[in-house]
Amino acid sequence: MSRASDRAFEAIRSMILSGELPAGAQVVEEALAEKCGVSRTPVRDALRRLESDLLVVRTDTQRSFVADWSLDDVADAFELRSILEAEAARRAADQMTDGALARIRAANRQIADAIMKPVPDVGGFLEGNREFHAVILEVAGSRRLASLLGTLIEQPVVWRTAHHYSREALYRSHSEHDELIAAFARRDGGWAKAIMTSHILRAYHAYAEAHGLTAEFQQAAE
């Protein structure tokens, strides 16, 4: 993949995860190349990543558009999230390093500047949260369960959950982190991953009851 692909993917992954290019709305390469400053090819090779990535969706008729999640959608995408992380948090707990827990609580302390500024930094929120997974997959040491969390973890749905949650929320996540913390310095496997699911299944709620969903979600689920 040359250069120009690869810096044309990041720009145009981070249009949608910043919500710039949103949900439903039809990518053209032509006004994507200009403002990547690349040809028309390296973007058509970063929307087919993107494809991939289940960031964009092709239709019959060759149009690209941001992917737009339906209720069930999300809910699976959370569902298969609490699975994996789960099982990633128990494998970090028995292969935590005393440097990879140094990480991960400086990652929970940038999460805890964010947030408790007068107006929380959602975007330094996201970072830390980012980077604070991210430890835990890497300690995880599965490149399998890494592949298969990379396109859940990035999709449009955390960013958004995230911009939708109350102050109130955002403590709860740090102090579930703080939680998750507690599991890996005791290196407790059947903790941290009860803890993560739990984690994982209350962000989705938090995204449920900001979008008016629990209600339909509850009677799909019925």
The other form holds:
Protein chains: 2
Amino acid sequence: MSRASDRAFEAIRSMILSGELPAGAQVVEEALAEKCGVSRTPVRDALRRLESDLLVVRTDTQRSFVADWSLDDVADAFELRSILEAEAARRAADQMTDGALARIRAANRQIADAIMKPVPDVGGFLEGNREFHAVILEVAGSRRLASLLGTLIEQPVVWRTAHHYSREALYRSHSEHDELIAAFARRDGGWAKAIMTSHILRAYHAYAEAHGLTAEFQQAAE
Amino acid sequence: MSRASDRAFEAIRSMILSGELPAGAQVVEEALAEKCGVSRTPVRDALRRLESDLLVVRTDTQRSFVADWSLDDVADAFELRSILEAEAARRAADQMTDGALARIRAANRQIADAIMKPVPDVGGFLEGNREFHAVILEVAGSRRLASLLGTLIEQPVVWRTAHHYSREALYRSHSEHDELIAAFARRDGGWAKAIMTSHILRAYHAYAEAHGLTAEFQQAAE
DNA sequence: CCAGAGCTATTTGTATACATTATCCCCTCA
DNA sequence: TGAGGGGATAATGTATACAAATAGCTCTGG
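Can you swap the form predicted alone for the form predicted in complex with another copy of the chain?
Let us now look at the entire complex, which starts with that chain.
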């Protein structure tokens, strides 16, 4: 991570995820280069990567803009993610090891700790959640599947609204994870796939509900 | 396509697809730059794109090599492709227009013309096939889905062995397309999805069978 | 007042030189 | 003789200068 292009990638990505670079804003290589303290070369590199992650889009005329995620876009991304994560869960169940299962259980324990606190620790929840899904993907053992999902899991809108999830939504997510663990323990791929599909789609609906509440908030912030 | 980086991308990609750059070979920026008549900058650009298409892989130490597709890799790619193309077919059926349907029919007519010839015109078949699936993807109307499938459809091994498909396999592919057209005409998403799934998986098995026959041939050519 | 052409300013594309890093080979020393 | 270190080598990472292209503006002519 000491490479300038990696630093630029992380920096720009976090600017987009945090909303510092708002959706639709033009991204200019030289301005970002100065902001990141590097030259245009690594910034170009970073922008190409962000473009393949669909966080940045380029017009036919070679200018780049922060991707504008409509509600339909988010629905689309969640739907595709549900399909691919379900496939990952199915494969993972077939090849699950005891070691990996222990790591998955530990991740869900971290989630439990985070959401049990008087004030839910959203950061801890997100971190545990990331680990939970990452281990499943790892056990699924497909470089290609991991690469495809990679472009879907980092969604600016989701990150920005994760703090608005209700406590019940967090609890429900945790208990769905428990059910997934049970399916993995039984090496039941069909069950794991079904739970994962509904798990991701439910997360979308939680997002969509929260979004209605936060839309005016987001507008006010601009 | 007049951009130097686009030319470099196409040139290197075709070197890989044709086998001129064999699997596992190290790719060196400066050598390719000289070969393409451009500087290293656009070559770097092209290599990053090829890398995100999984045609080129980089070791942890930043050196790049032509991706080596094992039989398992190919099976994996086909399986994921069957899942995503099936989803595309389902969506396309729901939103099919008469104009798009006509284009799909025309593409399959081109395929019919190509395979009816005394000596099957494999190039014409591949072109018609590409158009057939491209229109479906277009009607499905998801930038994201198109982007995900983009990394799966250009497979060096498949391109190199397409010429070994049997005439029966080509006929069968054409008639499966006809069945897909019927499903689209009825706007039956479930049917279209099921046909597409088996269509892609069957293509994989045709490839796997042909692969056994052509393995020694490929070795002899090297 | 509108339309269109041309100019200017801005931004990206490309080339090249230099810096950094990793590999490989050789040489030394135990 | 084998292992470990150090230097040469080769490749990539980065910076910068310059070229090309595009958008937006202004100015002119109808």
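Predicted model, so just to flag it, every value in this text is computed and none were measured. Numbering follows the first chain given and starts at 1.
Under the rigid two-part model of the rearrangement between the two forms, Y207 and S173 move as members of one part.
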